[in-house]
Each structure stands twice: as C-alpha cells, then as structure tokens.
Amino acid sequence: MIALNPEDTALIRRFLTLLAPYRFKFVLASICMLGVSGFTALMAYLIKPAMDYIFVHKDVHMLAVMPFVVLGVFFLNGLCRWASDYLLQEIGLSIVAELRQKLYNHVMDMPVSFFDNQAGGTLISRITNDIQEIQFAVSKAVTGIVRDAFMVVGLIFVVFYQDWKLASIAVLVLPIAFFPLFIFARILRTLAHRSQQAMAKLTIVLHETFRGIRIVKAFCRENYEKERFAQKNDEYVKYARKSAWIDAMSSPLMEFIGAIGIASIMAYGGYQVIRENATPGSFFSFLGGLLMLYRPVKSLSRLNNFIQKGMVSLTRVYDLLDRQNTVKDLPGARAVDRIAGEVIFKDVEFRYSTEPVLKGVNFQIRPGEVVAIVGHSGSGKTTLVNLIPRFYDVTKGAIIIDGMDVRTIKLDSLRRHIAMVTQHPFLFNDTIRNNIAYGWNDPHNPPDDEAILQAARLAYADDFISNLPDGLDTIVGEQGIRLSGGQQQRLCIARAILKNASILILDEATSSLDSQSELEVQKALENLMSGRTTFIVAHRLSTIQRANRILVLSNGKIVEEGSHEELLTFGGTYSRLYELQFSSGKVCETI
C-alpha cells in the first residue's frame, strides 16, 4: 500500500535506531493499540447479540445489560486510543527533536568550505522544513499505521469468524482498491521532492531579503523582492496543490471500489438472511465489522502523502548527515595547554578547486612578532591567514606552530589559542555582556562583569557602553545594527581580548571604518596585539607601518619580505603599492 523501495527501507531502519531509548514507551503504546484493536473488534461482534437477542428475540434482560456493556467497551476503547496516540506522538516528537539536534550539531561541525558551497537558506530549510515534514510523518503517519494495522487485524478476525465466505469476497476487493495508491505514490514522491526544493528556494529569498533589507530599501527594490517572493511562493503552491489533488482523489476512489465489494456482499448476505441461512444479527455484525474495517484501511491510504513527503525529507536530511567533514582531528591528535606563538609555513600550497591560490609559501614568525600581509586583491591574503586556525587544510606542505603540525593538534585546542577580528564585525542579537563573553574559553564557567569591563576598557569600548541606558545589558540588535561601525568593531576587539589567545589574526579589521573610527579602533588594536603573535591583513598603512615585518603576496607567492622602510627602499611591488595609495590622496584598496 505504501510504496517504498529498498533505499527507503534502509533509510527507515536507520531512522528507527533512534527509537532505542524509547522501547518501554513503545511497548506500552503497542499494548494500548492492541486494546484499541480488541475493543473495536468487540464493538463489531456485539452487533450480533444486540440484533438477535434484543430486536429479534426481544430479550428484556439483554436489553438491560447490553447498553452498559457497549458503554464500557467504548470507554475502554477511547482510553486505550488516547494513551496510544499520546505515547506514540511523544516518542515521535522526541525522536524528531533528537534528529534535528543531530543535524544541527553535524552542520556546526562541518568545515568552512562546506558553508562556502551551501546557501544559508538551504541549510535553514533542511533543519526546519524538512524536519517538520519528518515530524508530520512520524506523529501522524507512523501513529496511524501502527494503530490502524492492529485494528485491521482484529476486524478481519471478526468478519472471518462471522462468515468466512463473505469475508473472503471483501478481502479480495482490498488489493484492487489499493492498486491506484501505488501509482499515486510515485507521483506524490516526485511532487514532494519538487515542493520541498521550492520551499528551500523560498527560504533562501526570505533569508537574503531580511538580511539585506537596507540595500533593498536604499535601491527601492521592495516591489522587485515582492515579485521574486511571489514567484517562489507560487512555485511551491503549484506543487502543493497537485499533491493535494492526488491526496484528495485517493480516498474517494478507494471508497468507490470498496463500495462495489460492500454492495455485492449486501446482495449476497441479504439473500442468505432471506433464505434463513444466516441470522440478521450475524449479517449486520459482519457488515458492521466490514464497514469498520474499511475505515482504518481508508485511513492508511490517506497517510500515503505524509509518508512520501517524510521519505523525501528523510533522504535530504541523511544526505546532509552523510557529508564527511574534511577538516577534523587526525588519529592521535592531542590538546595543548599553552602556545608560545611561533608559526612556520613550510612549502604551503592551497587550492579551492583546480588552480592553486597559494604556491610554495615559506616563512617563519617568532613568538610575539607582528607581521603584516599585503598584496593586490585576490593575491591570497585572507586565504593564508584562514589556514592557521584550519578553516581549510593545506593541499601540500605544512603549517607548524611551536614545532607541531597544526593537523596533530586537536581542533578545539588549536582554535582556543587563536583570536580573530575581521573586516565585517559580527555581533549576535544579544546583550553587550554576552557578545563580549562569547570570547571566553570556558562556556561552563562564565566570566564575571569585572573581566568583561576590563576587556571593554582595553578595547576603548567602556566609554560608549557606560553612556547606554542599559549598559552591558543593552541589546545590540541583529548584527549589532543599533551600534555604529566603530562601536561594533571595538566590541569584537573586546571579545578577542577576553579570549586572551596567543595568536591574533586581524583580517582588514579597520578597512570599513571612517578615519575617526579607525583611530579609536587602532588604539584598541594596540592593546589587543600586545605580547601576541599577530597577523595583519590590511588595506590601510596605519597598522602595517608598525609591523615588525611585512610579507608581500602576489599570485599566491611571497615576492617580498621586510620592514616598511626596507621595502620602500627596495623599490619593488610594495613600493609601487605605497606610491599608488598616497598618490591618489586617499587610502586605496590595493594594499
């Protein structure tokens, strides 16, 4: 009845492994479902004595007893149905919640390269919409299948007990009634897949539009975005409407085919009663059981839509769960308690696809040294510093910190000793306190306010924090929108200061700021850089000139190395970039 291929069966077995912690509740629910099956079958059987003894033989004693018996059976049936439904839905919700958490954890553990190739809206759709479809399939479809299957077994026993010949005719009709469902199942699977793809596209539009709402407003593109959303919305509704059409068609079609069998049985059974080969009670008991039998059978057919959508979602979720993490701890990797900060790049090569971005990079940085990395846009500056915390792994060569290949250090241990401040400050829609405390290395033992305020003072952020009505408890808004760019960056610096890491990476940390904000942030950066091995990727020369050394990248290679004065005297690439910047009378984005 429910069309499943071998891949679906394997996927369901894998999913059901999540059922293990809930075995006891499932057994209890199964007992309750057996009760539902038994009491439903008993209802059908009670039609016979009610008809024969009360309406045919006019037995007054049976008339006094039978209503209470029927009432008791209905009460117990309802009690078992409530218990089984609740327990199964609770199990389903727990399993789906575990799967949702497992999926989120897996995505969070994936390397940065994974997010480079995945739209944020698609990932959100997997964790929300796809999991929601699985939840519907589990809470409605699985509950219905288990309960109705037991009920079908019980009622088949009753109708065969009453009249096996008539029951055989009725049961033979069922495969014919179910045949259209196999055809519908294939169509529903395709439509479910397309509708969920359409929902993912819809989520992407929402995600992009809300994040870029200021650009939308600034360029007066509200109507364009409305039309874009309407197009994706209509695409989703188109597939959903087709699914609804097929789902609505399946039940009436089954009922009509089943009615052919019932009509035939009524004709044959009525003839047997007229010929006195059967009592009216036994015939109506049989007919009542048969009608009750068709109800769970029909219910099972309606679950097909939920099952197909759930299977598509389950396939998409496990496809994501099966993605391998390419940046992970190697066997034997160890944690390090302290890092002095010596960094060596040894014949490093890196490529995103086929063409190498970095080629044969070699240099050594002493602990506490400040090194600037400059070069034309696309020369590989940001890629180089992203290799240090293993956002990506080198294609060839090695990065060595304190004599250890970074691949032999546990990832979380390595990254605890590295702090980053990037060009675009990122703040969570939370309080200033929690945004600064995000840099604390022990999440189970949060820092006190004094430690947070000390980090804010060193980042020159305490002045504007004290002027806010709620101080540290001020909500900064999504991505810190309620603060200026300089204030956002200083909070990010405070976060890095609180982390107290040995290695610091500044990736164009002041390039998006105006001159006044840059001066304020620069003072905070000097406090942050003190005593730390620092890598600076920058367009502006204010920080570069204070560096102990400058590495000049061109086409993925280090072409020059030295101090600011040495490189100017050398008259090479750095000198040309310097002259280009100052000849324009402004900070040029070539360095």
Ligand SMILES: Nc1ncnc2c1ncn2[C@@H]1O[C@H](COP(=O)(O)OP(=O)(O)O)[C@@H](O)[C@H]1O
The other form holds:
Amino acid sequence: MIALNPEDTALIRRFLTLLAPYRFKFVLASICMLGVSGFTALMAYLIKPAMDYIFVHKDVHMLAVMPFVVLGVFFLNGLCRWASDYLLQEIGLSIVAELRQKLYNHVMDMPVSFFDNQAGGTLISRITNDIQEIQFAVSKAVTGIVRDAFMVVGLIFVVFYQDWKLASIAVLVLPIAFFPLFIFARILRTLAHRSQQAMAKLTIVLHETFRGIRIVKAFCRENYEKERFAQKNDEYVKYARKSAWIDAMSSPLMEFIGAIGIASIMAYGGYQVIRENATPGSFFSFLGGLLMLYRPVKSLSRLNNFIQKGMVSLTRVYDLLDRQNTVKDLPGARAVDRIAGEVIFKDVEFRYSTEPVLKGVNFQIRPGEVVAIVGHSGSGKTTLVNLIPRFYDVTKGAIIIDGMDVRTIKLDSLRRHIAMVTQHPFLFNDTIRNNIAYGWNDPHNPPDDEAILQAARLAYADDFISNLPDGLDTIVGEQGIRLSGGQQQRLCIARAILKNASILILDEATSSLDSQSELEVQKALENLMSGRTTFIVAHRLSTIQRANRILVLSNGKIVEEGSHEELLTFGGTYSRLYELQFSSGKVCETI
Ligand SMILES: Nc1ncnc2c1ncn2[C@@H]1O[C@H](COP(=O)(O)OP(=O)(O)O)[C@@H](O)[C@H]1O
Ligand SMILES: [Mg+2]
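What I would like now is the form predicted in complex with the ligand, since the data block earlier showed the form predicted on its own; can you produce it?
Everything in the complex follows now, all chains and molecules, and the chain you saw is the first one.
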C-alpha cells in the first residue's frame, strides 16, 4: 500500500532527526494511541457480554453495571484520542515550523547567483506549499498510521476471537470490497493532479494581469484577459466536476458493497446462532468489530496519497536545503573593523555561464578616490561593481581591498563597509523612515529621526518627504509604487548615506532623476563621496565628469583610463560616447 524506496527511507530518517527533541511527547502520544486502539477493541468486545447477559439471560446485576462500564470505556477512549491527536498535531506543527524557518534561513544566505536561476514563485511555493504538504503528511499520516494500525490489529484480534471461521472468510472477502475504493482513489489522484495544474495556470493569469494592470488597460485588453481567465476557470471546473462525481459515488457504492457483506454475514451468522453454534453476543460483537474496522482501514488506504505528496515535497525541500552556498568565506577569514578603501582588481575574469562578461580587468583605486565606470549598456558595469560586495565571486583573478583578498574577509564585515545604490531602486512596503533606516549598521540601536532626516536632506529627499501628509511615516507601497522613480532613487541614496560606509557604489543611481534634481543630488553625492572610495556607474557622462578617474569598459575589458580631459584628447571610445551624448542634446545643460 505504501511504497517507499531506499532514498525515501533516507529522507524520512533525516526528517525524523527533527523529531528528537519531541521524543517524550511522542512516546506519550504513542501510549495514548495504544490506549485508543485498546479501548476501541474493548468496545467491540463488550458487545458480547452486554448482549448475552442483559438481552439473552436478562441478568439484572449486569444491567446495573454495564452502562457504567460502557460510559467509562468511552470516556477513557475519548481522553486518549484527545491527548494523542493534540500531541501529534503539536509535534507536527513544531517540526514543520522549524523546517520552514530553516529553509527560509538557508535561502536567505544563498548567493545572488542562486536567485538569478530560480523563479521567485518557485521559491515561495517551496516555503509555503511544499511545507504545507509535509505538514499534512506528518499530522495526518503519522497520526493515522500509528493509531489506525494499532486499531486494526486490536479489532482483528476481537473479530478472530469471537468467530475465527467467519473472520477468516471476512478477511479474505474484505479486500474485494475495497477494490473499487482503490480504483476510485487512483482516478481521484489523477484528477487532483490535473485540477492543481489548472489552478496553477489560473494563479499565473491572476498574478500577471494584476501586476501588469496598466498595460492591460493601456492596450484595452480587459476582455481578452477575462476570456483567458474564463478558459482556465472552465478547465479547473471540468476536473473538479469529475472529481465530485466520483467522490459522491464512492461512499454509497462502498456502503452497498458493505451491505452485501453484512447481509451475507448476517445470513451465515444468524444460521450459526439459531443452530446454537454461537451466542448472539459473540455474533454481534463480531459484526461490531467488523464495522468498526471500516473506518481505520479506509483512512489507512487514503494515507498513501498524503504520504506520496508529502514525500515529493520533502524531496524538494531537502534538495533546496542541500544546495551549497558558493559564495563562502575562506577558512580563517577575519572580520575587519575599519577599511581605508583601497581597491585593486587583479586580472579579474567573471562569467555568469560560459561566456566571460569580464576578462582580465586590472585597476587600482586609492582610498578616497572617485572613479567613474562608463561603457555601453551591457558592457558589464553592473557586473563589475557587484563583484566588490561579493554578490558573485570572481571566476579568475582577485579583488583586493586594503591588501586583503575579499574572500579572506568575513562576508558580513566586508559588506558592512560598502554602501550601494543599485541600478533598479528597491524599497520595502514600509514607512519612509524604516526604508532609510534599513541602511543603519547597528540593528540594536535604531537611528533617531534627526539622523534619518539628515540623510534625507543630503539626498535632496527632505522636500518631497515634508510635502507628504504623513511625512516620514508614509508607507511607500510595494516596491515604492506610490512614489515617482526619482523619489524612489533619492530614498535609496538616503539609505546609502545613512550607512556611512568607506566604499560607496552608485550604479546609475541618478538615472531616473530629471536634470535639475540630478544636479542637486549630484551635489549631495559630492559631499557624500568626499573621503570615501566611490564607484560611479553612469550612462550619462554629465554625472561622471567630476570623477578623479574614468575607466572605460568595453567587451569586458578596461580599454581606456584617465581624466575626462585626457580621454577626450585621446579620442577613443570615451570621446565617441561623449560625442553621442553631447549631440543628442540630452544632458548638455548639466555638463
Ligand atoms: N544575472 C545574470 N545572469 C546572466 N547574465 C547576466 C546577468 N546579469 C547580466 N548578465 C549579462 O552580462 C552582461 C553585462 O551586464 P551588466 O553588467 O548588467 O551590463 P551594464 O550594467 O554595463 O549594462 C550582459 O550581456 C548581460 O546580458
Ligand atoms: Mg547596469
């Protein structure tokens, strides 16, 4: 009934190690489960004396005792059932909560490259749906297997004890009665799988259309989307309807088959009683036991479903947990308290997959120097700066900060000294205050409003913040949707300013600003840059003219290096880029 291969067994063993802290609760729960099955068997057994003494022999003494015995047995049975159910659920919930947290922690520590190769939806589904399936498997299957198996054993014992001949026949015939149930279960499983897939498609349509609602409306595609949704909706209902048909069919059919069995047993058993080969008590006790067997056997037969689903999820979850972190500290890596900010790229090569994006990049930046990195879109500027905080590790060569290979510095201590404004501004669905405070290095002592406002002022964000009715308490919406692109960028800059780090990375940090605000923010950035090693990545050459040095990146290599004037005189790639910008007239007023 339950097929497990050796890998599954290994997986389960691993999962069970999580159970270790709860072993006493588990033992207690098992004792209670034994109690449940014992008392259930006892109930079936008690039918015999109740029948024979009270109804057949009309024994008054028994009439006074039996009702209390029955009450007592039911009470104890209920008590054991309550305790075992609750304890097992509680153990299941705790284990699963631990696994969920473990998974999230693991994923959180994974390097950026890991997230590049995973759809966000898949990861979320691992942490929510898969864990949920495991929880079902644990709470239903573990509870079920142990308790129902005990119960089946107890009841079979009673049934055989009362009439072994009849019991042998019943045990042989029973599987035939259950055969249609297995067939139905198989069909239902296939249908469940199909309807889950249909539901997943439905969810994708929902997700996509709500996110892209502006595009849907701008292109007047509402009706098209409604139609698309209707199709998926119909598909789901088609499977659900079939499922409902079979589901509704299975119980009456089973009961009818059961009735055939009971009728036959009644005929045969009645004959035995009339012939006085058996007492009415033992016959009804037998029948009672057999009927009581129905429920645990049925739920045992359903367990497989939960277990199979749970195993699939468990495999996926452990698969993820076993994923090695590729960006790891070297053994003996140390924490650094201060960084002066000297940065050397030594023969750096980097590839995302097969083709190198950076090949043989060499340069040396003095502490406090402001360097601009320019190049065509796709030339690898973002890639280059992402290597500094080790979002990715170099595939060849080394990056050396203050004389130390970055891989020998503890990752969190390295990142503590680097402030970054990324190419796509990112804000959390939280208040402006908390979004700026995200840059604060000391999580135990949150920054005061003065520090936050100061950072906002330096990023030229204070004006628009004070114009908002809720000021610093304004919730910015998911990914900052309630703010303009330029406002989002200014908050990201404020967040980086608050961090007060010795290395500053600005990856097209001002690309969403208009020329006027850009000019202002640039002034702010100049204040910020003083005394810090700064990397500015920009398309707009106006942003970078004040840099001490400009590196020109092309085809994964630094092709030119020097000041603005030097590079213009040189007449290479930089001067061509400059000409392009200049003749487009886009930024002339800020140059
Ligand atoms: N996460 C990624 N996975 C694979 N390839 C990437 C990834 N990010 C960027 N690339 C590729 O690397 C090259 C450089 O990209 P990028 O550094 O973003 O350029 P830039 O910032 O100069 O516009 C591009 O060809 C791009 O397609
Ligand atoms: Mg870029």
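For the two forms, the rigid core is made up of the largest set of C-alpha atoms that agree within 1.5 Å on superposition. Positions refer to the first chain, counted from 1. Everything numeric in this text was worked out from a predicted model, so none of it was measured.
Relative to the superposed core, residue 526 shifts its CA atom by 2 Å or more between these two forms.
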